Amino acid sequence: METVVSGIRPTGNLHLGNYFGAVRNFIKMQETYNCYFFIADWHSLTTHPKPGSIHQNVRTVLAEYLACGIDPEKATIFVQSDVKEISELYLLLAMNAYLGELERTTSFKDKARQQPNNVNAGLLTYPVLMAADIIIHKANKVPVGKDQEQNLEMARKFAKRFNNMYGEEFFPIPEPFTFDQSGLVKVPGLDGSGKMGKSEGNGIFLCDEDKVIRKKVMKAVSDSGPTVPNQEKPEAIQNLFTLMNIVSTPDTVEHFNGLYNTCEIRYGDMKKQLAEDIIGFIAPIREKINDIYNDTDYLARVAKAGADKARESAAKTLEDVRKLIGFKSFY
């Protein structure tokens, strides 16, 4: 069985776009692959989060992914900092990662521009740590977004470099995981364009309370309405219908489509219905998130079991890496 590794950033809550994108793909992957899903708390240190927020963010992310359907009996889900072997492989790979190639990575240059007063070594060596995360479990496939494609290419480069230096095809060369695009849903934001995102302020989050959802949806971008029958929908209006297609019944969508095509639609009514349908979709997930978040014993058991399984895999890889490099113990 092929191995898949993917990191989960402990920054902010999951929104509908995450749910219909990465999360549902993770749920599919755990059925047919040997999956390692880790919460990347070490990576978060590049932005210097407050000590009190690190554990809370990890706890929130863990509860949300479990509530959405990641099954710890099928996939290994763990916290990055619980697997100390990753840090040692990170150190070993860093010895053969060169300053010039790290400085040229797009992610480093972008972050350096965004936080000019905090251009730390962790930002520079981010691709090295990411490579260690991946190849320590000898991953064959890695699901990545556009913003991480170059970092995956760096991981491939470091794996090849190690194999060449020590004369053994030890690490598999990880490939990007390609999803069946026909099954993916691009969830639009509420601002009339683009996709739903955390930083854009245009998202509906799985933890949002009912009144928050209603307020957000009622503020969604719309226009004055169609002026001729059956006219093409502008992007902002099509976005509302796309959201409705995701959470509403076919009859509801058909009803509002009919009103649009006859120039009788009232967007206030449509938004009220959309808000209630989003609430109906999110409420059971939100309730499950809250239950899991508040079940400290269950979260501890999941995190401990995941760490044990991940460390077993990582320790075996690291033992073989040390032998290949030439480290020998005197005791």
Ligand code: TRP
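Positions refer to the first chain, counted from 1. Just so we're clear, the structure is a prediction, and the values are computed from it rather than from any experiment. Each form is matched to the other, and the largest set of C-alpha atoms that superpose within 1.5 Å is called the rigid core. First, how it differs from the form predicted in complex with ligand TRP.
Comparing the forms between these two forms on their rigid core, the Cα displacement of P226 reaches 2 Å or more.
With the core held fixed, Y267 shows a CA shift of 2 Å or greater between these two forms. Positional change of N164 between these two forms stays under 2 Å at the C-alpha, relative to the superposed core.
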The other form holds:
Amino acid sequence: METVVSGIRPTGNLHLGNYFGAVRNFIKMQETYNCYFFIADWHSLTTHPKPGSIHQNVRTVLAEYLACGIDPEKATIFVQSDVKEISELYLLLAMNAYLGELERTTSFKDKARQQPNNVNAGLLTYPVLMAADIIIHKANKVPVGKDQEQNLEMARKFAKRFNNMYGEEFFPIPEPFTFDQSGLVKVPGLDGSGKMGKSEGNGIFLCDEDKVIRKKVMKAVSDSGPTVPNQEKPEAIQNLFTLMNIVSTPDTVEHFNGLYNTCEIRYGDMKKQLAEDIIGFIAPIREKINDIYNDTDYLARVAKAGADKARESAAKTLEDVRKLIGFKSFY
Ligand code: ADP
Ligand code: TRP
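Alt. form predicted in complex with ligand TRP, vs. the form predicted on its own above:
Entire complex below, previous chain first.
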């Protein structure tokens, strides 16, 4: 069975974009692949180093993953920092990672620009740690969004380099499993253009209360309405329809599309319907998030079982890696 690895940095709550762009795919993949889904808390220190918030952020993302339907019986779900073997592989891979190639990575250059006062070595070696995350389980496939393609390319490079240096086809070369090609949507924001994102500040979160959702949707950017029948939709309006396509029934979408095409649409009505349909989707997940978040025993059991499974797989790989490099214990 092919192995899938993917991580998410615990830097905030999951929003509809994360759900339809990533988590929904994880839920499908856990049925057919040997999946490792983890919370990349070490990675989050490169940008979010505050000690007070890290545990709470990890707990939130773990509860949200589980509430969405990632099933610890089917997938191995764990916290990166529970698996110390990853840090050893990271160290070993770092010995064959070169300053020039790390400095050229787009995500490094972006982050260095965004936080000029904190261009830490962890940012520079981010792709090395990510490679360790992936190849420690000998992953074949890595589901990532477009923004992670280059980091994954680096992971492929480090895996090939290791294989070349130590004379074996030891690590499988991980393939990107791109969401876009698998027909998943890019979820737009409600601010007229672009995608929904945490840093964009336009997210509808899986933990949002009904009234918060209503408020956000009613404030969505629209315009004064079409004036010509069957007119092409401007981006902000298309975004409302895209969201509706995701959460509403086809009949509902068809209804408002018809009204748009005959220039009879009232965006207030459309937004009201959209808000209710988003609430219909989110409310049950939000309740589960709250239950799971407060069930510390359950979270502990899941995290422990996931860590045990991930450690077992990681330790096996590392034992072979040490041998291949030439380490030998005296005792
Ligand atoms: P954010 O934009 O909230 O910071 P991340 O960059 O942490 O999200 O992405 C986590 C996962 O969610 C990635 O796989 C990414 O491709 C996916 N994702 C994020 N926003 C969207 C969106 N608007 N539409 C589709 N997928 C998204
Ligand atoms: N870099 C990824 C992101 O920001 C998170 C991540 C860390 C990851 N390690 C990984 C994703 C390994 C896939 C595989 O979204």
